[in-house]
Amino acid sequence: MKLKDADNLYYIGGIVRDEILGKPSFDIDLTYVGNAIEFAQNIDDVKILKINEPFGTVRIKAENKEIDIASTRAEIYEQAGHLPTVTQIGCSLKEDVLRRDFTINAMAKSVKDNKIIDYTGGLEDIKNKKIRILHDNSFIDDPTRILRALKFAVRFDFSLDEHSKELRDKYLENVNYDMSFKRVKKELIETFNLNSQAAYDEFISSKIYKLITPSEITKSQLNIEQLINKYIHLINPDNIWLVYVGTIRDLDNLKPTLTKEEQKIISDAYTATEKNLNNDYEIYKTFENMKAETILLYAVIKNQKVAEHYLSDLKDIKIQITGKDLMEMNIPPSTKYQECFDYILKTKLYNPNLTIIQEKSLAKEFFSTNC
């Protein structure tokens, strides 16, 4: 049996939505009305890669493609804000789609005959460019859906319908911080790696940031997206999302989910804001070993001109002289080496065309007056 001949097998969620919107979809998600694991085990010419028994999901390799197949399942949120508990594997297709986040993600399409199944009005909501939750407790059960709504709004130029918006705003007035911040982080990454000023503006103005902190936040006056786009090819930041999220000072709830590198990116930016950078040497020494995201975040929260001056004018200035050169000049190794290099750097920052011969001359000058 081939997948395309299977009864009760449906494309589900994002792949159906994206096809209707005429957009590429990178994942092939299927759902089987019944037990997907048992179904996969009975398909010819299929390699089973991974099984998740509690959730009834299976990953297979068929026709050189990796495909996830989920059993239809019913679930309940025994603890709001945390992962749901599966109560039934092999429920009806309608019961399965009703556990999902938004109507636009709750459509199914038969693998066998391409018929679209739409129990919740997703087709109409796509036509009207609306994002609508499936029930009134949706944001209470899973607050990360608020961020997912923001992400989809930006990606597709959609907006929350009025009732969903009212429920979102009501929840944000009294957030339950006993939630999975790993899931919050995942959605923050996916949302702000889109590098969208519109997403950031909505995040602040609609107080979606309340998912992270109860503190009041005001919008930065800087166009972050414009700043990133200006330097993205020059500095190639890996974690664009941190430039946006890092504008929030109170990240205590999110902090346990951040890697040491992510924490350092943010803390270094705020440490730099406490310094008085009065000249090119101080600017250079402050930023020379910092990650690109740190410098961009500093620009947002403190001083754009200083950060841009470093990125545009100072970043690529390097002295050529090395410790080996100094030893060849019969200058014995000592702590004075670094002082000498800094002495030369100060000059080179104002004269980037300084040659290696001129640098050696400055080294002689330094050691003649400092030894």
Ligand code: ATP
Given for the second form:
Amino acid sequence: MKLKDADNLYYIGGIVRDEILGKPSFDIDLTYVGNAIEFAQNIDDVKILKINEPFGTVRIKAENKEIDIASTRAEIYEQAGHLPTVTQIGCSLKEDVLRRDFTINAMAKSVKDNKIIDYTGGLEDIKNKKIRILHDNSFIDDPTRILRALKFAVRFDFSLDEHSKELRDKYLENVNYDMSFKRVKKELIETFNLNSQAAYDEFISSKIYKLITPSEITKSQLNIEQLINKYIHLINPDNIWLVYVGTIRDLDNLKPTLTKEEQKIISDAYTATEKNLNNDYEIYKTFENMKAETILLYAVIKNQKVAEHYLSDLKDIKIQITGKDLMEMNIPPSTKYQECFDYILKTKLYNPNLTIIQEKSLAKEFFSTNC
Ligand code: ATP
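I've shown you the form predicted alone. Could you give me the structure of the form predicted together with the named molecule?
Below is the whole assembly, all chains and molecules, this chain first.
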């Protein structure tokens, strides 16, 4: 049998939604009503690449594409906020769909005849630009859905339906912090790497940040999106989210999920806020080895002017003179070298056009008065 002729095989979730919205989809999710592994083993011209027996999923190579096929499955949340337990592999399509997050993500399309199966009203919600959960316990079972709702709302310019919103707000008044913060982090990355001020404003004003911290947070006065866009060429696109999420001072819950580099990007910004930066030299020395993300976070939480002054005017100023030059000037190497470089840098920050010749005469001047 050929893949495209298979009964009981459906495109599912995001790919169906994106097609209806006329948007490109990044991954192809297929689900088989029954056991996908056994099904894949009986398809012609297919190479099985990977099998995950407990979840009933299989990765195949067909027509030169890698495709994941899941078995329909039913799940229950034994522990709210954590991964669900699979209760049945090979359940009905309806049961599979009902474990999903929102109606817009719960549609299936038959591979064989392109028929759309919409048990939960996803088509209507797409028409009305609404994000709607499938049952009242949805956010309690899996609070990461609160962030997923924000992400999809911003991506598609949709809004959360009123009842879902009420349930979300009720949950946010009493968050159960015994949850998988690894999954929260994944959604934070996907939401805030969209670089959207609207997402941030909603995150703060609707108190979605309560998922991370019980503290109260007020909105930053700055337009973070604009700021990032101005310096986007300096920032690693994978780190944009840190400028947004870093504005939350209490990240204790999230901390165990952050890499050393991510922690440093944030903590360097807070350390810098404790310094008095009174002149260009102090600003330069504070920021010279910091990532652009850290400096932008500093701009948001402390002083935009200072951060932008560094990024726009000071960052690229470098002295040219080296230790080799000083040795050639018969100055014996010592800790005075660094003092001399700092002395030249102080001058250069006010006169960036200083030539190497002028730097050398400043070095001479320095050593004649400091030795
Ligand atoms: P994207 O375009 O962002 O990849 P997607 O809808 O494909 O969107 P995925 O995170 O890849 O998102 O999830 C695939 C599908 O799995 C979703 O469409 C949804 O049906 C289901 N799903 C994902 N996360 C959850 C969740 N937390 N709770 C319930 N169902 C979920």
